[in-house]
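A single chain, nothing else alongside it, follows as structure tokens in the form predicted on its own.
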Amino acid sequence: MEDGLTAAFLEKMWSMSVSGESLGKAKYGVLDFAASAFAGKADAGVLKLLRAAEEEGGRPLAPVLFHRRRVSREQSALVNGFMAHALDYDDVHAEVRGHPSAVILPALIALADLGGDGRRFLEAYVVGVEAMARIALALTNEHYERGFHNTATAGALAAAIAGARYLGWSPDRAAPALGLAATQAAGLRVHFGTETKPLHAGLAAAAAVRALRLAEAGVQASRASLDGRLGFFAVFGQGEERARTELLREDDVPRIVRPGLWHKLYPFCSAAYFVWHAAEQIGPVPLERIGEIEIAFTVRSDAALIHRRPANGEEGRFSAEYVAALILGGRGLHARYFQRVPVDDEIRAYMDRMRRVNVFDEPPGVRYTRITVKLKDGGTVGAVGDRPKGSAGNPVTEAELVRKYDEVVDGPQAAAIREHILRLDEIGDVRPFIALLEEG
């Protein structure tokens, strides 16, 4: 394989050894993915995609999770990616600034009919998370803040790498597939709060599967898609040299371990978890006592929270104001408040008293949200959210992930699926496990 950034990065990912600790983190990542997908299985968008798949047809090679049906590999990746991300209940990764599992695992599941053992499946997942974090860091925060959705852009490349690793391809063989994935990478944050946001996860997973299939068929593509002035990082980021540092960095601990996957206990954007952490320390405050509410974010850490006055709970998943209003208004964070239901007048009245500010004088890497409630009697109450549940400083425990799974997933195969996931590294053939996921 020729010299260059693409070749060096693929060699880096293929030389990565996967520790027992990484495999353990991966198993709980799969468990959380299964819970998130089950929670989204009846989402209206999933049903729309199933109708489209039925109309399109194709060889039934890969499952639609929990729906007892098979579709083509690309359709499977598309629907399952959407399903896992439908409620924004799936994991995120701080360095990815996006959702790794909802892209990588649907791509791997779509390829599982080709065979392979559970350890290889988990190793490919670990490598995919590593690749996605490195790609996102190489793109820099500017990529996200310009309006791209890293789940879609970095995700397509990472899922193709994970898929090639799972299939046992060499780095040299994977290079054209990476190029084919890179040329399909797309996704705009303007769609947050609509069905197109979770569609990004499905589109990226499907793009990865399509890239692998086309590469297998011999479709020509650049073998150096990350390199030079026309390469991925020159077009989407800040150039090859800036990217090289992050892609080829020497790290002792895989990123699935540190900082690790951020698992969620509530179905809304992780950027709003800092709001939740601050607001819950304040607690309910009667509206009639409030003069103004200030929500301060470090730098542009509220970039994902694009809805300042959401019209419904689905948009509210991406609204600092909505999450703060639910808590300050004494409603709590019930899942029903994050469905496509109109925002009522009382919650809107709380939001109308809020304003956002950004703090730019903190050292790099410092992140928090500060809420200050200015009362009509001249007093103030406030709190800082800097260690929300799920973040690296306050992670969700394995026991809490099992509880989330058990509370969300039901049906005759729920226990069997859980047990298969927790010993996935011991399974000699993943296909019976995938069949369990299909049946639910």
Given for the second form:
2 protein chains.
Amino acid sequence: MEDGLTAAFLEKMWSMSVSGESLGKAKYGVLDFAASAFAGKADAGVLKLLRAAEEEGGRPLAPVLFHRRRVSREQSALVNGFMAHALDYDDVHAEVRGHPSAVILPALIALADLGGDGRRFLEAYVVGVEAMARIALALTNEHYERGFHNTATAGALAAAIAGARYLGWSPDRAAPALGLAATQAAGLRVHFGTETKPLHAGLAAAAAVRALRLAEAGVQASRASLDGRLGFFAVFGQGEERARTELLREDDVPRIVRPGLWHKLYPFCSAAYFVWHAAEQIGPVPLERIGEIEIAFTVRSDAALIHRRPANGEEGRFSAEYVAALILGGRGLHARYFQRVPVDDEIRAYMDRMRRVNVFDEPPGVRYTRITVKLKDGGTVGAVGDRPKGSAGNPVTEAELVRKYDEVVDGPQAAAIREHILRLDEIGDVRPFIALLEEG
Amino acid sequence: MEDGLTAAFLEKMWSMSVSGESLGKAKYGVLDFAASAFAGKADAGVLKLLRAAEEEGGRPLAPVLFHRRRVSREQSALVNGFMAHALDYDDVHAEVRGHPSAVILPALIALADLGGDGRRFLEAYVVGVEAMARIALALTNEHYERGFHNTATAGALAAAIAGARYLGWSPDRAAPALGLAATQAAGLRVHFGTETKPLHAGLAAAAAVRALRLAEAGVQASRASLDGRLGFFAVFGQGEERARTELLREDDVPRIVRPGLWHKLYPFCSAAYFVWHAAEQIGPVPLERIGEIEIAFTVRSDAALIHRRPANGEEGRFSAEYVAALILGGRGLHARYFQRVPVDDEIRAYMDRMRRVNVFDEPPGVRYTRITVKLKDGGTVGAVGDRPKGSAGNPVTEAELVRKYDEVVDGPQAAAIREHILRLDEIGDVRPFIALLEEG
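What I would like now is the form predicted in complex with another copy of the chain, since the data block earlier showed the form predicted on its own; can you produce it?
Every component of the complex follows; first up is the chain already shown.
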């Protein structure tokens, strides 16, 4: 098994050199994670999970972020993963086709007191993002299309790898822990539109923590869980050989740098950000002038946008039509539009004029959304959204991320947490920082 | 969604009439489970899981069987599932292609104090076995062949259904809990031959308990997780329509009665029981007379028998060659032959003469193993194993199960536990019985 895929992949992840640029991206990743989690801290689902944790009990070893409370490690990972992803305000990554930080960081935070300094924490996060992107690419798009939620499946493995790295384990020691994570990899897109979608981030983080705990306790597992005919990629993807190409690809630039984390200024699904980019180029159009609105997606790029006629702003987070209507209707974007408030008649009238079509003739990898507004007077206006805010070609700036953080996080320790995050690579012991996150 | 597959399946399970015959089978199922768990109670893996549970802490609400100890509900399900399956001594079910009781009963035991009387406990178990067999049939053999471990995947759903039924929930209330179990369904056969195989039984039972706890706390989930293009059977099986046929099939006889649980008199994999049946018809053959031994399997029926040259008796639990060598070598079967003791030279010499072949020309559903011993003097002796001990055509009797129990279980409460199990349908409150199991 020495030369097997699992061993080779772990060696590759451990041998990554983590540059200053990567550490910088990681710090802003942690900052945005903190803002996203703070925004979700009073979500109804968080309170449900806290009730369940209270009933289960456990040694209070790890924090519930911003709640002045400690719970067991698995519970901490579960609640914080949910919290970070509750509003779909957290980062995504195009290669992951999912949400890396909402899985990886809750796992690391749950283990934080066992580890070391801030630099090691950031390095583990960088390695986790790298692993998650490579695993998702290795699974191919078919994995997501089949109905799996990459955040959950690839996330469990990546968070276990990040955790093992943070704990200072060797690749050899990490191998069975990765196997224990792979054998818990799960999560179905059929739950999109319910609280179980953000729960997946928490379940994956908790599964990673469980995998590491069980490996630490000495539970034997396959050391080659990614290899061969029965391995993870044969079962969940397109086989070991296809996976090998992606997992072991020689790349100079870490994936947290290029294409990088896609941060969000508003809490709605990244797939609708392409819609936003197209619509903002068109700008407001009075309802009475509009005959029909066509929204064209490159193939299956609207898979996550499950609501065509959302009833409220919460459903609107996963609606191309809702986001387009907000822009074309002149409302603009604001976090309050994505709360559980009924959609009003005017926005509904905009949405009622919309229909989706697919663009079939683009090569794989090309992704855009084209909006065409057919006017009653016979003219048309249209635009293509291909570089949405936050994506590689149109990144959210560090200043914008700090502004998002400052607007969202208003607890007593808000400034202290921000200061700690932005010099996390210089902190010798992460525990006081984790205590600040716990306090909020 | 009212008429969807998920709702229809749950309605069907809830409307099952549980006959006296079913209850009788269930009682002997519990008895055999108790014996199998007792045999595994000091397994090294159990001690590892107990150490991990100690570190995690939690309210002591549910028992670790035979250990005079209580842990959290999830921990109880995890440890007891592992314990019951640790030696591969627990029941299997041909339609499940896996181990129903090692998943379903630990989940029910973890919830036992929340429920009611012994009859309800047994009814929930009967429904759980029914659900697991139907789910596995609905997934088709391809699910197992692809690399999933049915005990873990189908087990998580079935244990959640059994648990919801035990808690007295309606099908409507059970639907999101089933969804929460389905989205945690996981378990890879790549771990066969390690402690993670029995761990799968525990992980699935714990996932079911977690699903019920989260549903109880009000976490929203899809109520139609088995339905449609993104549903469980589309993702893990051959689609909803194929699943519908199996899940909703009209059958008069519960599957715990026909084909029934397959109980084991010796702790080795049921796939090797076909080998045993063939070998015992041949009987001992002196090594010096043997030229070559051919073991022929109907297609892929040796998939679980991963060790062709096991190094010790523990690996021998998953070896056709080892079981054949024990019989042909005149050793006979005994539990001690399946412990972590090196295989001796004589048994190794028998195994070195063996090779496996596949029989391709049988229709689906036909399963047997044929052993042909080619003698040095030119003759051959052979036999077909098609009704191994424990299978539907050659069941283990109730008297044999009691004998297995009495031989294996030697704790101070052994007799009291046996008495309770055999009149479990008459017991008004299961808690004193669960306390006996805890004491051992």
